[in-house]
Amino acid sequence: MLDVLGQIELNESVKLHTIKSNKFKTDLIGVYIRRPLLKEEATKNSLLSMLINKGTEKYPSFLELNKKLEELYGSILVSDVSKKGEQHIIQIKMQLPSRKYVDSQDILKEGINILNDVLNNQITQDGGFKRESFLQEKENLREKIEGRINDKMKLALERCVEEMCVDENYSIYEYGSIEELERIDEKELYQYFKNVIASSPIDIFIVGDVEEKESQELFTQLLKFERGEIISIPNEVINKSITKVKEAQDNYNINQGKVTLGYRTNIPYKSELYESSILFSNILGGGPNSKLFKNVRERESLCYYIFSKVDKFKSIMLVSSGIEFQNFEKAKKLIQQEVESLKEGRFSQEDIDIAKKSIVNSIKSLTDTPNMLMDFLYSQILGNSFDTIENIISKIEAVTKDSIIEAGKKFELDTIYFLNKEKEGQ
């Protein structure tokens, strides 16, 4: 059984939303703290999230915390950034057992206890967070920006996306950039975080077997906000016109080349074309009955991979492709070709029902688990749209051929982006 239930405003733009379910034998609560993305405030909130959850004035360093946690039966507590458009997300979930499992009937109190003692009651030193976990937690954020040349699939999608949008924050990439980490110190990111408590809207969610009136009343009574002016985030820019199609590429020490095209679908997720646009971005290069896959990798053999994706807040759409480096201009060539074929309208009734049943099942399945169902449903908040699962399955099966051929004479080329093989002498 699943069941969302109603929201509470424990404080201004504070919102908890408890999703009862059964299914699950843990809770998991998530703290979601909204920031613009900019790329003067990316670093810090990278570097927060992983430095909040090493140490609170009760437990004051990393090693007393987990073993808090270890006592709540194995809790866990993580936390992380995300990019939804151009909005940054500070995330921090907790997972504690289902007190149906345990024989602490306190075990969620305590949690929210830790929980505030995070977002309120960090450990500090001289009016800054501790000099010593700042300095390590800064370290190992400087290798996580660098070390992002090692996945070069992800690598350049990154890189298409920043040379698509470069005078867009959505190039900003989630996790900073070390030129601003250098600027960082210990006082500073510390008076950020009390600034960023207290006038970031923040969404709290709960999904576990547990009931409205208490988990509002625990909430209410144990998590407490100082608050200030809450900021205002602007939406982002999806319309924009393209008077050339704009090419770049880099150059690695690698064994397989990566070409990924970008498009502007022109369509946003509040339209009625929305949903088409999903379908068309999957029957391109949703998986292996896609265009993309029988044409460019099965019958042309020209790549190792290839696949397309819609991201929702930007309204863009990403074909990413790994080939030999000499297959460059042919593959570039028959992606466009497979693209224009689908806005012409050349494609099945069957395409369309392959695609719908693998978007439906990818829709299912995010009630498979509490966290894919809490991010979820996040994504609808941002979206400002409250429509159900089953809604949204009924939209996706009501998309016709002609609406699919509609939503895809919007998509527009912005930019080609090459992942290269080093030149000889480099």
Given for the second form:
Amino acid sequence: MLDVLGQIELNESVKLHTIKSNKFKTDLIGVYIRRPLLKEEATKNSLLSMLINKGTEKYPSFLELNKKLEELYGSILVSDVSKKGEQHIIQIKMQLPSRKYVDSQDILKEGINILNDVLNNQITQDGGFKRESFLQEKENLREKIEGRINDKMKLALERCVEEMCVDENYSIYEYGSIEELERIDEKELYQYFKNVIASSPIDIFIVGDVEEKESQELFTQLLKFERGEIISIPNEVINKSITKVKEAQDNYNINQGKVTLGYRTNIPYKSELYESSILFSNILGGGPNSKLFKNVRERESLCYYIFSKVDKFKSIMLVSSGIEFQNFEKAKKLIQQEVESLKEGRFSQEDIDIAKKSIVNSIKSLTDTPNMLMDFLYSQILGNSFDTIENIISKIEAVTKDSIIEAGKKFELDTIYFLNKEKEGQ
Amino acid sequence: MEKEIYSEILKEKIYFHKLDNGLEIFVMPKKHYTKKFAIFGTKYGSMDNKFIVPGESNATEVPEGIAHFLEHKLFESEEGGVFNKFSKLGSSVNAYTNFNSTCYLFSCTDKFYENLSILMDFVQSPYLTDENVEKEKGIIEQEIRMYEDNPHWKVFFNGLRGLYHKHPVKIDIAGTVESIYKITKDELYKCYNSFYVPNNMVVFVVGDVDREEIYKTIEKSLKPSFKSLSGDIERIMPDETKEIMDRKIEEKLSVSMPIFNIAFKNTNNILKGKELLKTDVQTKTILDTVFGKSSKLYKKLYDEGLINENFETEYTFDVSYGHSVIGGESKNPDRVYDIIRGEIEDIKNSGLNREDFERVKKKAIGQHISSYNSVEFIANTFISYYFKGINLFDYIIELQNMDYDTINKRFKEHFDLDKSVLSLITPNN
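Moving on from the form predicted alone, please list the structure of the form predicted together with its partner chain.
Every chain and every other molecule in the complex is listed next, the one we just looked at coming first.
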């Protein structure tokens, strides 16, 4: 059984959502703190996410906090940031084994207490974060930002977006920049943290074998918030006129080239055509039955991986693949041909049915993974459109060939990015 | 005949049913799960490059990467479109090859038995032509290139090449660009006919399913050609010395900072079944006690800025090999290695901290139970252990039975500094 139960407001713009299910071995709690994606905030959010799960007043070091988590049968506390369109979400998650399986009746309560300490009882020194830990995490964040080049597949996607949206906030890297990092000190960051807790819209989810009433009582009692004025977060700007397709490349000493094409879909997620735009991308590069997989991989043997995906909030479609360097022109041409051919309606009813079924299958499957379910429900909240899973599925089912073509015709190629090898002699 | 295994701690049940042709079927019911997941796997992986088929007198030797190549090719069928058949039902199909197995799997939320029947059918129906074998080479070459730029993959395999002289676990799973271009249709068929036989394969299903219906579906899908060989295939493993090959291996790649793996080689590989499982459970617990986030070693390395959040350990094993790997990123990996060596010497003298061990054990129990949330984890891990002669449900029992003294004994035996390798990937610019 799985029930998305009601929500209550724990405090101003702090909402608790309880999802009851007895099929899991765990209780999972997620705290989502919502910020706009801004150059002057992104690095701070990212640094905060690395710092706040490293210790609290009660468990003042990473070692002590982890000992406590281990005592709670290997409970897991993680925090991270994620970029959703032009919003930046600080996420704190805690997974606890369910009371049914371990000999600890208060485990959920203890978990919420730790979360409360993370949010409200950080260790401070002279009105700032403890200097030593702050400097440590600052250095770790530097390594993380610089370490972005270690994953070339992801890098090729991110760099395409940066070139494409160069004067938009969407180009901001989710972990921030070295330049901004240099400027942050422990006092300012602590003030910022207090402000984030007081002013951000916050959503809390729990997925587990817990009754609505119990969940509401526990969180009301144990999780405290000092609230101030709540910020409002602007919607993304998604329409942008393209005068000329941009081309960009970077050179690294590598063995495989990566090509990424960035398209503006020009269809906001609130549009009636949104589901059609998702289907367009799915038919193009959603899986082994897609046009790109069949033609670029299977027919031409050009690549091992090739896919397309849409950012819901920013209405951008990215197509990416790993190829031999000398095949760049060919791959670029083939990908564009496939997009054009879809726009002209060259796909069958079977292609549509398969794409629909694959999307419906993945939406239904979400309900078996607490973390994915939570993230999915939260993305609904971010879009201010809290639909039931059944409703979302029926919107997908309702899409027609005509509406997919209509959606596809709005797609515009904006940027072609190539991660290339170093030039000879370098 | 159906048997069942129940785990009181996990509150889960697995049913076992063996068909007349030798194929074994396992079913784990998961009430209220939407997703249904099935694997059809063969005990045949990247290590099985030299073997003697029952009835033949000569050993067959095949190019590196052939098991993985075969995995790609099984998606080809005479009427075309294995992917398409699953896609039409809305399910997703996939496959993977590792050291000792090749597994074909799908997950679906609808029409489970139809899907199962397609899975059974395509794995039993190889369709290889000279042309479609040639065509696959370009695709696999790009898969290999992709891994060549993956520093975590490279640092791991370089470490194995430092540990092992001859053991085929050191061979890259996909082979090399050179080796895959040598692969022929006939060799692929030879491997297929030798390893894709009922008594070398297993089916595992997990989800809210009906067992009788599963047995019926599978029985119905069996092809007359799908027959067990008259005896076991002999896998020829070279004699591996206890000594390591290289103390330090360094390679340059496009990375931001050095990435390291410190690997320790098992010297005693004679165990089977439960005994083998015990060393697995013990070694993982030791790794977590000594290098985990609550260890004093972790704190020292972290506080000195020598490691960051990407610091992990793992123990990988089979009947014929085993190794621990400690991996991370560091400005000064040589210093990390020195500190780790020092800590190992210290623990050899003083023993592991008893309190840390008890706590980490509690953690391991909680996390093992939690992992049963995931149908993918259950199916993949069950098959992997099953091919090693281990029943996954025994894992939690051995965790609970583990005591401090045996842990110390295992520590001394496994963490031999003369049997360790430092593998490094450093920036190439």
